[in-house]
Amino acid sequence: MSGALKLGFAPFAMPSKGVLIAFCNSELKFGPATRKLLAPAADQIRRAAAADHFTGKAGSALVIVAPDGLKAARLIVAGTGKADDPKAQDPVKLGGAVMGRVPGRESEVTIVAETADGVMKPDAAADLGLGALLRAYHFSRYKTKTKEGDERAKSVKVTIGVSVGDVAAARKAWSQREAIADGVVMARDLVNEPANILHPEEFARRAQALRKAGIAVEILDEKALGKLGMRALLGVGQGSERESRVVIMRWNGGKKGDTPIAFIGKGVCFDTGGISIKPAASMEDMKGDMGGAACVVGLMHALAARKAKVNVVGAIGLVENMPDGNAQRPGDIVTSMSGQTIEIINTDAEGRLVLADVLWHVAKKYKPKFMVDLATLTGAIIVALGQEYAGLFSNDDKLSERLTKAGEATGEKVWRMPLAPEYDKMIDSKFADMKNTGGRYGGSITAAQFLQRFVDKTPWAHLDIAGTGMGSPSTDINRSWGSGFGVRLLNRLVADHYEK
């Protein structure tokens, strides 16, 4: 976890400062225990509750500075609203919520893990800290100042501690969402780190890190890759001064010899469009075209950490797409490690590239049950979608079906989108297999065609978070640039269905 966010459990009592974080219903009601901890500052709630005409409704907070006869600094009172409210049934939600009502300096948070129906279970109360400790996370690696109104000023290392009711149930349910936590806060901080740290080299050296957890690393360099026929991935980033790399990253949690699982990720470090240049306007956000190599990033280190039952492959290719004198041009013919030629219409339709060296990769090396492969792929998904939903093409039902139970249940929505043979006819080439590009309609479907090509028999789903992986909406569980999205998704996936 961050060096910054720090979260532990304790029993119900009075914080000595801080803020202290309190739940009520719509009728004003708390849980026994909680209404020992105020009862000091009973009536001052009840005037304040009047005078602020609070009443308890789901996502609304009373705030009051230096409540009468509590130690806190600060009380925040949220309300869950009726006990049928579906905002006030996801703990997860319900934490980065109350957090965000915490002021940027404050330091110290307690969090009273029970409502008006009583003491939260130890998952609900874990699950309200994986809430309150996402929504904290910020990042400010490189400023020197902070202004007033900061989210979270970069000082200010945060405690968090959630007042349960059975302290040791409650820390052994946190042990598996602090690996999750901390997946997501990795793949957030790769994903927010300018181009010029975190450049091919630099992000193999960072998944490299991933040994300390267990996890078996291999890193192949340009040379490598040109043994394997990886023709596909290294015309991509030929262009730039960074030689290209693939991470495998291997968990063995399950039987050995048992079938593994895979996931693959995208990771264009930067995307100039190459040849294609893109144009200047927004051209910086394109630090975040590796949100898929962060995310089974993330997800590697959530599972080894949690010492998850099951075998899984994670692979990452990673190249910068540049414009210089070497780099590939619109009408050049690749041969991609399948033995498939590609004819290349449009050097920014590089990411699908990328993966079919991969994508081929595992599924001849590793021959696993499944692969899900993950890419801010294109733009087409977010004019089909927006930014709530990551675009789903699958080959297989049941696969979509799990990631689709996933996505709802942990709020990382995925959509399935079409795949049909029709589709295909817009990526042949009069000069080789197929081109990179299918033009403007239908881009994202013409995309995934395009990977489903190297992917063989082998089940498959492609997850196009072009808008969830980064430049992402805010939340009540993520204020940040890069999201993370996948990690708990994808763990949800395994954990539910792969788990012996």
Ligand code: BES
Contents of the next structure:
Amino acid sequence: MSGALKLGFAPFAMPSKGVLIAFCNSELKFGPATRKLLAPAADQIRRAAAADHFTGKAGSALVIVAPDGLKAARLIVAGTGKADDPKAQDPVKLGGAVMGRVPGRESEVTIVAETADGVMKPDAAADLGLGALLRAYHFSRYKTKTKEGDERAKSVKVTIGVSVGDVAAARKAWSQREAIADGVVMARDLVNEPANILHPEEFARRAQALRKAGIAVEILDEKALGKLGMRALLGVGQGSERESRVVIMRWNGGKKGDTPIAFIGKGVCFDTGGISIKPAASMEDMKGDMGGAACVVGLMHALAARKAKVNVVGAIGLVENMPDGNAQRPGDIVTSMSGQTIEIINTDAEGRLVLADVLWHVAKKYKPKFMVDLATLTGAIIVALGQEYAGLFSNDDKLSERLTKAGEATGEKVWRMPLAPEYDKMIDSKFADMKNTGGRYGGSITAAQFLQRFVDKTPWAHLDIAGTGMGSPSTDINRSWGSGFGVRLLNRLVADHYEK
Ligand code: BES
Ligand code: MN
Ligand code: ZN
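To test you: the structure above is the form predicted on its own. What is the structure of the form predicted together with the ligand?
Starting with the chain above, the whole complex follows.
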């Protein structure tokens, strides 16, 4: 849960308490409104900057407690660097970075949305708020005690100061950002939640809450999945006490009858590996093996909450991969919904089995313009790309290019990896149409080749988010284990290309 952050916009004004945040460039220059606000402390700021060797470099900050002549308890002057360094000025990151300088116990923060170059545009001011909110997120649902010194304010009121004429425009811009922020928070919460609480049925229940946002939600239980013939998916879940589910979410914000776009998520609520059981070290991380499904739920929320003008299908396959007397065995052969048969070589390669049936179902039933699936699919993608880029695999150059651009714009970056018939051959099986692993080499690629056998001709992209969806490095806008990766990326893809 985000430690309730309330965000508002108001004309530039001196707060009567709390933390005041202002920006200066690498010449220690403030914008005119900021200079006026800080006038009583101007001398002290100069002396403190000199004493602290603060030069306004991007990412640096000067903290002054009890600033002269100001009512704020603390003044944070954040450097934005040189004017010609646009990267240092990304307002989302900037908002996150300054929020990171605020002590956790503070309940009031005022940010002056002005740089040395002048007042920030309403969109940029709203972006500051998005960054601040994402940075302030903490998952503390299961903390019943706080250590001394770690106390946190129950809620934080953040006021972003903009020029008088821009207040309404900033609020409007914020209503869009708020939808996105809430979607990211939703995804993070789901990933952070432990698997004893968030089993497939509970996950489906939480997805059902999207109905409040105007999304149609359909939950398919095991009986319905059996009728559809989703035996690849059901085989993964058959060793668990918990039942499997598929959830279909539909947002129709576009023209009636317009072909939808589709997003599909891997929702393995816990992945023990099954009979091909995983080693104990770090197995607890496998509570996050539903990061793809979490992203789809968060994305659907974001799109509905900002009333995106597009028709969208979101589909998630929810299972728990457990070893028991009824669990699937290596050597078993299952018939997928597509009719293609699969020999199970390793029960730990379960994500592709789940996605195979959901991809096929969505492709055939909804005939979408394109499908993007997200999955914490392979450890191999972490070996290949580390935790900075998600792996992108696609049968469509245009979709790939758009995803790559959206990644650069949002900082949720993707790197395209190859697909080719030579890799596809590696999953041919002696006994069935295919096997579920392709050997040691190119593990992320053979996993993607497997998925491709279930998309037919539909334009499709697969994002392997094993490295980016959880336990990824801390950034200015994320300190949470579950990052919510993909929500901002795909929201951007939709906003830039698929809304009329
Ligand atoms: N959920 C894992 C992949 C994973 C690993 C995600 C580490 C996040 C962090 C997936 O189901 C899996 O176990 N993949 C196997 C595939 C192998 C058996 C072919 C893997 O990556 O080792
Ligand atoms: Mn696995
Ligand atoms: Zn898995």
